[in-house]
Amino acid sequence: MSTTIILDCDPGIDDALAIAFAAGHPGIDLAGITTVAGNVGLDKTTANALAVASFVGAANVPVTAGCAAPLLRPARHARHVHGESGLGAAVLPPPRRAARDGHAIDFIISAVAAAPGQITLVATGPLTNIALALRREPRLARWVRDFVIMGGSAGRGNVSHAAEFNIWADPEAACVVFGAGWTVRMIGLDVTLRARATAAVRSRMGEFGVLGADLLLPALARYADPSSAAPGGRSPGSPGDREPAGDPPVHDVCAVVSVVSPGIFTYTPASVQVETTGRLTSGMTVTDFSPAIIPNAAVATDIDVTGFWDEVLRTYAALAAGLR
């Protein structure tokens, strides 16, 4: 049986890696894309997710636009780590389709109503489409099976020493997100920076024919990978230009692949509030385990990174093959 998700992301080299797997894995019914602006542009955000979306044969799923700028705060981007166009040096035919009419907010509130109990969220960019969401139409949060996001941090962050990007693009919406009485299943940089794409993994990727060859591997071979120290001694998240990883965590595949597999990670019921207001800390995720507090989260603190690369790596695969 399948699992119902809408995919709100800001494509980005692994949310274009996290669309390839959700159209690809059988246990998932990808009802929609919806697009916000984070690590590039919405303009290209929204024309990435289109174009990944066609390429892998997702070309009957609707694309929404959604928020080109967070909440309070001037617009952010992450153009040095996943470049201008926003997947690296992956170049993809141009859609033959444009977005759906009207707004993410709109798109997600009316898809989740029809179906209560039904839809799984996923939010792999900025929160800021589904804290509009929730401050219209408040119920969301009941109306959910489950909601995911890809940010955060129980630790340290690669944007700042405190904050990871999505969370720090727009710290207001991620504290909306996180009041809002449901349970946000975090898969933070605490597990998505062991989920790397080795040598062996991009070996493996090397043999599925288009998939691998003209997204996968182009792609990932320009992610400048802001975890880890840059050259000359730059620490993470220093903007400067950077040397393109070695081997690139693919984050947001982590969030999708959580949904049909939830036995790759392990979770820890924690509190995790949002800073909003520090100068050396906005955008981080203070997290709190200790057993007397209320969890308005479930945190992932471990995972099987062998599973974990076994199912993506077997799900491209069967993609690839239907792409022949």
Contents of the next structure:
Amino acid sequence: MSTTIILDCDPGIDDALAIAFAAGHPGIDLAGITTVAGNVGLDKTTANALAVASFVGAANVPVTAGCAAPLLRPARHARHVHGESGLGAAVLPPPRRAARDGHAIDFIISAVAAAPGQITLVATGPLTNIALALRREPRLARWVRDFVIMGGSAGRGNVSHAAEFNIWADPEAACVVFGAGWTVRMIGLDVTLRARATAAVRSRMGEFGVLGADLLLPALARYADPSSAAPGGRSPGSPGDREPAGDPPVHDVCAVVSVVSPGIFTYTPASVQVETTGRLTSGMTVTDFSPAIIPNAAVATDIDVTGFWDEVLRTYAALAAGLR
Ligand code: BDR
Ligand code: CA
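Having seen the form predicted on its own, can you show the form predicted together with beta-D-ribofuranose (BDR)?
First the chain shown before, then all remaining chains and molecules of the complex.
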């Protein structure tokens, strides 16, 4: 039996790889992709979602655009990491369709309301769409089957010492989401940094025909080398500044893999609170694992890296075979 998901994302190199995994995995029914401003602006995250979905044979999956800016703050992007287009050096054929009419928030609410207990919501970008959907329809928190994010960290950050990009970009939205009364399954940076596309992994991707040659490898090539900054350069305190050069981590893929292979991650109940005002810590996910707390999150604390790549590469291999 497959798991139905909606993927709320900001493609974004690793978001693109997450879309490819979701489209290719036989245990996932990708019911929709919703987009949000994050790594690049909303126009580009939406165009990228459409292009990647078409490229990986998911041209029928509805793509719906959402919020173009965080709840209270100006949009802050990560072009220096993901490239001007948001897909690194990957250049895909332009999509032959436009995004659906309507707003991502309405799409999420109506899809989940129509199938209570059946849809897993996966968020791999800033949490603006999810927060507004919860504000509009608080019962969303009860109606989803599961809610998982790539975001936050129980340890270090990447934008700053304290904060991870997806939470830092819209901390007020993250605050709403963590306070919504559901259990957020948080796959944070401290764990996703271990899911690195090593030379051996990239070499396997080279066997995946156009999937490897036109999407996975050119996207990751740019991701691996943040020093190849886009014109305008890197701003201090931007994601990538604290990433070691070399094997790129595929953060967002972790969130989707966790839906179909729960055993790859180890979780610990925690109370997660989002810092919105700290001068040095804005966007920090303050994570308390002490037994006395009332948990609002299941926080990933370990990853089976070998199992992760087995699952990802097996899925990409099958997807690639279908694209030939
Ligand atoms: C997260 O930030 C983005 O740049 C990536 O797409 C990922 O979702 C990692 O901090
Ligand atoms: Ca992302």
